[in-house]
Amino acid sequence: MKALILVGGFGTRLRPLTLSVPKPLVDFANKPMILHQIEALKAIGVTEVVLAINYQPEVMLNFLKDFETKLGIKITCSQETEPLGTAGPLALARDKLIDDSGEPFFVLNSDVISEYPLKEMIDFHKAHGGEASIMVTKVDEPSKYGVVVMEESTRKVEKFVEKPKLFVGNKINAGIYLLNPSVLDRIELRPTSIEKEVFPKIAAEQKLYAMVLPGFWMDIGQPRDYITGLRLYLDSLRKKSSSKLATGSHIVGNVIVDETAKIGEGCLIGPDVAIGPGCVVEAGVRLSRCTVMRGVRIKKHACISSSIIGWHSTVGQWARVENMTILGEDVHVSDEIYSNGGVVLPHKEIKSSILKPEIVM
């Protein structure tokens, strides 16, 4: 079986982290976002993953070469010379996706984090016998999204309503598809949208079905949603009583700590924290709802909440970092500094407090 991951563009919403690496390689819960997906695909028997990409393919491929051997899965790139939307990349990668088996293939949006019930999706797809299956997820505020209107009993998709003013349903496209190869015959090689152009036509022919995603779902393409996504992800680990979660008197709620990280005396860590490889957290530090990436040092008595600390950065003693502060790679926050929502570009030194949310160039 094969899969295509829509990697796309520049990851502007996750800057300054994406100034250092392409967005799918930004760490989420201590491993690159895209690896969560590739591992889930491998687990259900996918043998080849094609990355549809228009930006820095060499960086992606060099990075993923290590994982090809580790996971035993073939990873290739299909590079766009112009942005092709969400359907065009399928036409471009057509020769990579089609083989003699006639099996359906997966398409995933690279920003989506969930429990990836892909095996259930294959069973669902076989059972309904249609041309395409999409995963949908329930949301509280459907007016912000494109809503999928479906027949509850058969799960057949009737239509799509973009950002509805009136309530038509609360299920939205979750960005995970399973498509028969025949779908590729419907897509021209041009910039085109699978949600707005391809799926409505398949739905009109009554060949599109929607499976409701069990468990959590989040598009983690922007900082606030990334932090929420981490909470949901850690919560799902807790429900599975995973051994990945940290334990100890200094841990509150759900926390993951890489085995190579060092944590000092008298710290209080959690809830909803990820601490990456090689991090040093000195004595008396307080961390909550935050991600601390590889090689970060947090000095004594610093306090960090609702923030993302990029690779190899330092947070000084008694510093306070909060309210969606995002430090790019190799940022150094001096002692006793306060950051209220600062977004700091890579390789900067912060010597004075950031009192209101702003970008530090």
Given for the second form:
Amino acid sequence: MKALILVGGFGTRLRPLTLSVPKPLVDFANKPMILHQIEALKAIGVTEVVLAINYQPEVMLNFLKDFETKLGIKITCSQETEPLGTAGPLALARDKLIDDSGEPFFVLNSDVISEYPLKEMIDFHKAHGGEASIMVTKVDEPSKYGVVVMEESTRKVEKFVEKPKLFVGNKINAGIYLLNPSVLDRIELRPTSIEKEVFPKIAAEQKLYAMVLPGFWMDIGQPRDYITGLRLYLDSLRKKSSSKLATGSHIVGNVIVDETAKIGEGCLIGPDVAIGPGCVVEAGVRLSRCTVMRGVRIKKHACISSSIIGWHSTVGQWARVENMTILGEDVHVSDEIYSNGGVVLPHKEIKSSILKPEIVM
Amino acid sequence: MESSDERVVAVIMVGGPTKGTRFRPLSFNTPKPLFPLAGQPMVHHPISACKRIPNLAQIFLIGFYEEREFALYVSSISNELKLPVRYLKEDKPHGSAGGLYYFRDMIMEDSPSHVFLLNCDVCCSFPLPDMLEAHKRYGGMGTMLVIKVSAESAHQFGELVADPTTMELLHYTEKPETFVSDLINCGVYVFTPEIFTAIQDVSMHREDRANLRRVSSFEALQSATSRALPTDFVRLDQDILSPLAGKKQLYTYETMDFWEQIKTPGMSLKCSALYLAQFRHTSPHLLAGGDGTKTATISGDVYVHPSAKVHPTAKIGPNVSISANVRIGAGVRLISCIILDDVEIKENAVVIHSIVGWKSSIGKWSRVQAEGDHNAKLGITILGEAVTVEDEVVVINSIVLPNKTLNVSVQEEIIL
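Show the other one: the form predicted in complex with the partner chain, since we just had the form predicted alone.
Shown next: the complete complex, the earlier chain at its head.
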């Protein structure tokens, strides 16, 4: 079975992290974002994943070679020379997605994190016998998104309404599709929107069905949602009683710590914290609602909350870092510094406090 | 000492990547020394100035960038000037004088009688032949270019005191906290080969002191400020100029022309204007002319690359520099800006006090502008590479990182 992951462009909303690596390789819960999806696909028997990209293919390809062998799944890239929107890339990768088996193929949006109930989606797709299945998720504020209006009993999709002013429904497109090969005949090789052009046509023919996504869903393409997404992800690990969660008297709530990371005496870690490979957390450190990427050193008595600390950075002794502070790669915060929402580009030293949210270039 | 074929060599320090964050976002894809001012790469201006030195044998560029980043430029400029220009990469920081010493064998390979040392990010008229003549008259080991600045700004630089008759350097101090003098170091020097001995003396002296330190346990308790530097790390200002001041070895040559440091994108716009003004005297053929009949109306000093296309109804200038393959549409107004390669500016748009990055697109009736304070953080609007400003959008006093599309107006913002 095949799958396509829409990786797209520059990931500018996740800067400064994406100034160092392309977005799919930014770590989430100690694993590159795209690996969460590739592993879910592998688990239900997908043998080939095509990545639709238009930025830094060399970096992606190098990384993928490692994972192809480790995971035993074929990974290829389909590179857009001009941005093709959300449907165009499918036409571009047509030859890779269709084979003689006539099986449907998955399409995933790379910014999405969820439990990926793909096996259930395959069963759902077979049961209704339509041409395409789309996963939808319930949200509190549907007007921020595109709402999918469907018939409750049959789950047949009636229409899509973009950012509706009046309430028409609370289910939005979760960015996970299962499509029959015939859908590719509907897509031309030009910039095309799957929500605005392709799906409405299939819905009009009564062949598009929507499955409500069980479990959590988050678009982690920007820092605030990334931090919320980590909470939801760790929460779902807890529900599955995962052994991946850290335990100990210094742990509060849901926390994951890479086995190569070191944590000193007298720390209090959690809730909702991820500590990456090779990190050193010195004595007396408080971490909550934050991600600490590979190779970071947090010095003694520091306190970090609601922030992301980029690869190989350091946070000084008694420093306080909070309120959506995002440190890019190789950023060094001096001792006793306070950062309130500083967004710091790579290779910088922070020697004076940041009192209100500010970008440091 | 005087010989009829005295050769001169020039060394230009171009700096390197890890310290260059002040030039963001323009430095993301292009090394700062290759960023264009008045249509020519920044390093081209000191290089052209060196060409005016009689008996110039070679030019060396020394920096921390990868060799491949300079390979193309260096080979093309060598061909153009019919003069060897080489890029040498420092493997680790040696300090501003240590770098010169590290490559001394190559620098001295033609046995030059004099070595010029220039900093790439200095913008001035580079009166190098006159400096060389003055240096020969003084008969010292080195002569440095100096300029008077306002008393308030002097503390940002190396302040010095010179004898008004002999022009000897009497006192030198780097970035002092209290006022010493309004005469400052321009970062342009000429030396005799004795400079290498002077640098070597600093290294050896430091090594001797390091040996002593191992013996004394009291010295081992000293604070961080006297932490020993590696023996091969020699700074020109603190280790050579300050100690040798007043010993009849170093002299000064004062310039009355312009002088600026190009540390930020805002300053690059100011320096581009200074060089354009200089072209009016030195190379007027490089400046554009036009009166709106067959070609666009040109006001003041303007550079337009030969491959750029400018609609005749546009009005350009003063202080505008337009790079290769740019397309300027009908009715566009450009004032005080640098338009980089492959940019498209659509009809009736206005750009003032801004730098528009490579491949960007400026929409119809849109307005990209800033107040024009070259020293303020958001005083000049900077658009990075491949930024799209949609029709009728206004961008004021902002910095936009590469690959962004602006479809709503913004003011006083940094857009990541």
